[in-house]
Amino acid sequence: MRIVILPKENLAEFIGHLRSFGELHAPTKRGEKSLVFAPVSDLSEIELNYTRTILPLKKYFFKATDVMFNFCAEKGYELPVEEADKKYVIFGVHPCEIHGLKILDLVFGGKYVDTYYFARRSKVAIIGLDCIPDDLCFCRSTGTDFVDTGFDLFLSDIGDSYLVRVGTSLGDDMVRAADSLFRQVKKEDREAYKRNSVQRRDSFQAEIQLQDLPGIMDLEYESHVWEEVGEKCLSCGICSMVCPTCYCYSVFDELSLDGNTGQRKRIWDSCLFKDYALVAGGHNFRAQRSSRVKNRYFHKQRGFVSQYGRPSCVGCGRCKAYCPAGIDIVEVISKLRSEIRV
């Protein structure tokens, strides 16, 4: 892997030359507190020193509403049109969120692979950024505070400049399209480098042990920690829908006043709508909040282990920062664990 030097003081420049590749999108405010990934018009927009944003990347690839054809009565249907050559650029994307698109790539590249997702992923270029954690990131408990996969480049900061990975071909050319603003690792870059690695992984707060949770889950099926959980849950879905690995979707037509012409559709769906384990015939699955709550956990941290060698939460810690309910998901499982005593 190539690595080279960018001082801040090249930042702006270099990002001015990131929009030659595409679009420029990065993390904006939103009101006081809130960020967003956005298109920037002005690099002045891009917050560099933020912890996460509302909703994860995911949105660019798997959208919140999506049209999956048109369809009419006398043509049939026809694959909806979009800028087939437009690129898009996003910058300031942290481990946590790289590692949620790379297990959206195993879902969505399994047997039945998602056209729509990877039509999308293809035009896109990702430039990473390492971040500081707060109180709610567990990232290094799930194994996603760092990365060396899943990038075009990644910057970590190490004070006077940024140490830059290259990651792809398409990185690669994005460093040599802006040379001069380069340069060559030197020793002082390598211990600055060092020093930061010790010092983020010392700033973790928040730890959920995950050694021989899946076997615990399953002893604990039963557990009264369910339905104290279930007695919190609004069933709003909000831990869903800013999840970077919930993929859920339901499909419905949409018709036109006309009667004759419509589009079909795809929208987010959670695990813990009241209705989403509803059948024909009225028979609920899940009618319960706490056997919703429990599927969600289950799912998560035993059902995708089992499939996938690993779990789907990525801990950057968005489901209690947004949760009304005040949920916490680090609380949950240290209850399950009998480290928390009820």
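Think of the rigid core as the biggest set of C-alphas that the two forms share within 1.5 Å after superposition. Bear in mind that the values here come from a model prediction, so they are computed numbers and not experimental data. Numbering follows the first chain given and starts at 1. What changes on going to the form predicted in complex with the partner chain:
Taking 2 Å as the criterion, residue 259 does not count as shifted between these two forms: its C-alpha moves by less than this amount when the rigid core is aligned. Once both forms are fitted on their rigid core, the CA atom of residue 146 lies less than 2 Å apart between these two forms. Core-superposed comparison between these two forms: the C-alpha position of residue 215 differs by less than 2 Å.
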The other form holds:
Amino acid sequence: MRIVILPKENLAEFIGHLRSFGELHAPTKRGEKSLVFAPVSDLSEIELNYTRTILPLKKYFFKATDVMFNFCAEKGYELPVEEADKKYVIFGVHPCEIHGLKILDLVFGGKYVDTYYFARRSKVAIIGLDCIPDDLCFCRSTGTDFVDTGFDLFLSDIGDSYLVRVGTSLGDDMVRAADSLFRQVKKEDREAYKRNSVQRRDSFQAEIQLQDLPGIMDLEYESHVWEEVGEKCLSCGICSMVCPTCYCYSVFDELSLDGNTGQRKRIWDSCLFKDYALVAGGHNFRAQRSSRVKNRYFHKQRGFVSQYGRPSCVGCGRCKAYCPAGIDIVEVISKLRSEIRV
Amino acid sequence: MSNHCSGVRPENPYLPHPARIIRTLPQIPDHQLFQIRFEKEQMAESFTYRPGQFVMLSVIGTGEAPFSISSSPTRPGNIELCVRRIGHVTDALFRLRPNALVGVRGPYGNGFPIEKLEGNNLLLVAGGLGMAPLRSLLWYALDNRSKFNNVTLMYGAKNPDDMLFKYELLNLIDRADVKCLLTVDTDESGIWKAHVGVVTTLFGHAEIDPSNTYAAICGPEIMFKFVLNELLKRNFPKDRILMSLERNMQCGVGKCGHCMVGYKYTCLDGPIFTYWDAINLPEMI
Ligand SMILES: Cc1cc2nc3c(=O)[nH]c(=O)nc-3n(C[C@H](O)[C@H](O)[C@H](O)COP(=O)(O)OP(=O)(O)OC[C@H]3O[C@@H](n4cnc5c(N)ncnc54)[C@H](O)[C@@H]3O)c2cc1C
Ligand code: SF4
Ligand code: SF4
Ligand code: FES
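Switching forms now, from the form predicted alone to the form predicted in complex with the partner chain, please provide the structure.
So here's everything in the complex, that chain up top.
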């Protein structure tokens, strides 16, 4: 992999260059404490030392509500007019987010390809940035604290510069377009990168044990832990909305006032919502809150492993950070493993 | 991410293809058989499927829902869906008249494992609307009669007026190449000529060899449990008992998450599962 060095004093100028590759989006402040990915015009608007945004990057590719088709009584369903071929550059993407996208790639790809998702994916360049974990991050446990693919460029802070890994030919173009801002990697850079790597590793506070977890999940299928968590859960679905890998949606037809035309849309859904597994006739396969909470964990840590060969949690800590009932995934899993007495 | 740029634009898997209702055949109260044909003649002729697969049917302006294909791929051209009126989409569907435009995509799901079934006896046990997917398998087997051993159908309805495909099935009773056992729970009219009693009573009228038979059961949960009991009593292998599952389905192609049971998608890995699968998947029955 091509690796170069970007001195920090050149970052602002490089960001300026990036704008010629597409509309620039980056983590930026929304209110006192909240951060979101949104359009930015220069470095001053970008939060470089952030931990997590409210919504993950999925919002760009798999929209909270999305028009799938236009329909009319005479012609049936037709694809909406394509969005103009606009390009985007998303700057400041953490490793767990990139893993989140790689998981969504698995889900939306396969035998049936979700064309909405991949059409947007191909228009967006990803500039990664590494980060220092807070007390909620456990991406080290989920193996998502590092990425070697899934980005065009990836920046790691090594003190007074960034070490920049070039992931794609587009990333290479970005570096070449601003060639004079970069320099070669020196021995001190390599040493600094490795020092930071140790420091980052040591700063993780939260941990879960994923190894053999699918087996434990099967074993503890009837565990009282699910009831306990079900008691607390409000079925608000926030954990699904903020999760980088939750992808459930529902579909509905919206008729215009003329009664003849309209749009088929899809909207983010959550398996925590009461009517999620309801079928016509009124039977609900998961009427109990405990069974819905269990399903969420079971799917991520057990079901996904058998379907796609890896768990679908990237350890970003959002579900705990935003859960109004304070449900903590790390604690739930430790309880299941009986590593915490209850 | 640029590595997802690809030259070929894949087909949108959610796009319903225009199709027309050719004929609507009322069956029993609130149940109709819809004959449907794709608008594009080439598609109408080439569309093929396995018994047990389903399509997503769109009623324009109302929405989309999954329905088992009730016709057999041995009779290409039109597809037939046997639909129970139960809600939003099906209400709107029942208001449509012949020649109305609808949207259809599919076929989806695994369908019955035909290759495995061939060369064996088939025992089809249906209750109520469970006849819809089994009818496809029944006609598939009858149209490929030499590929199967004995074919037995057991079908139960509440009363004679509640039996789907009644005349079609009554006509099979006299056929020598299929054992068609029809029963009703009660017959107030007194003119019903076939059996009376719940479907499990039919087991007394058929000889079933568990060593070379596949059983396919479709129907209400309660019936399923009783039939299962009968089969297990006869030491029927658990992986030769097939069933079709119904779940909430929003996409039909493994994306929306709704149809998940345990760790399988009903729409991709199912809707046909074996009883062995069921034992091993939490939440299945
Ligand atoms: C594989 C498969 C095969 C099937 N085959 C057949 C068949 O051959 N014939 C047949 O008649 N049926 C069949 N069904 C069932 C059929 O799909 C449903 O009856 C159909 O979805 C009903 O749609 P509806 O809009 O009329 O009903 P509605 O009750 O309006 O349901 C519409 C959808 O919304 C959900 N829903 C229901 N109530 C609510 C609520 N209060 N809030 C939110 N959501 C709700 C339901 O789960 C349903 O998916 C099959 C189902 C599956 C999965
Ligand atoms: S965010 Fe918390 S309370 Fe809301 S559905 Fe998720 S677990 Fe339940
Ligand atoms: S389950 Fe929670 S910690 Fe895991 S990826 Fe989703 S939001 Fe992040
Ligand atoms: S119906 Fe959407 S995943 Fe199966």
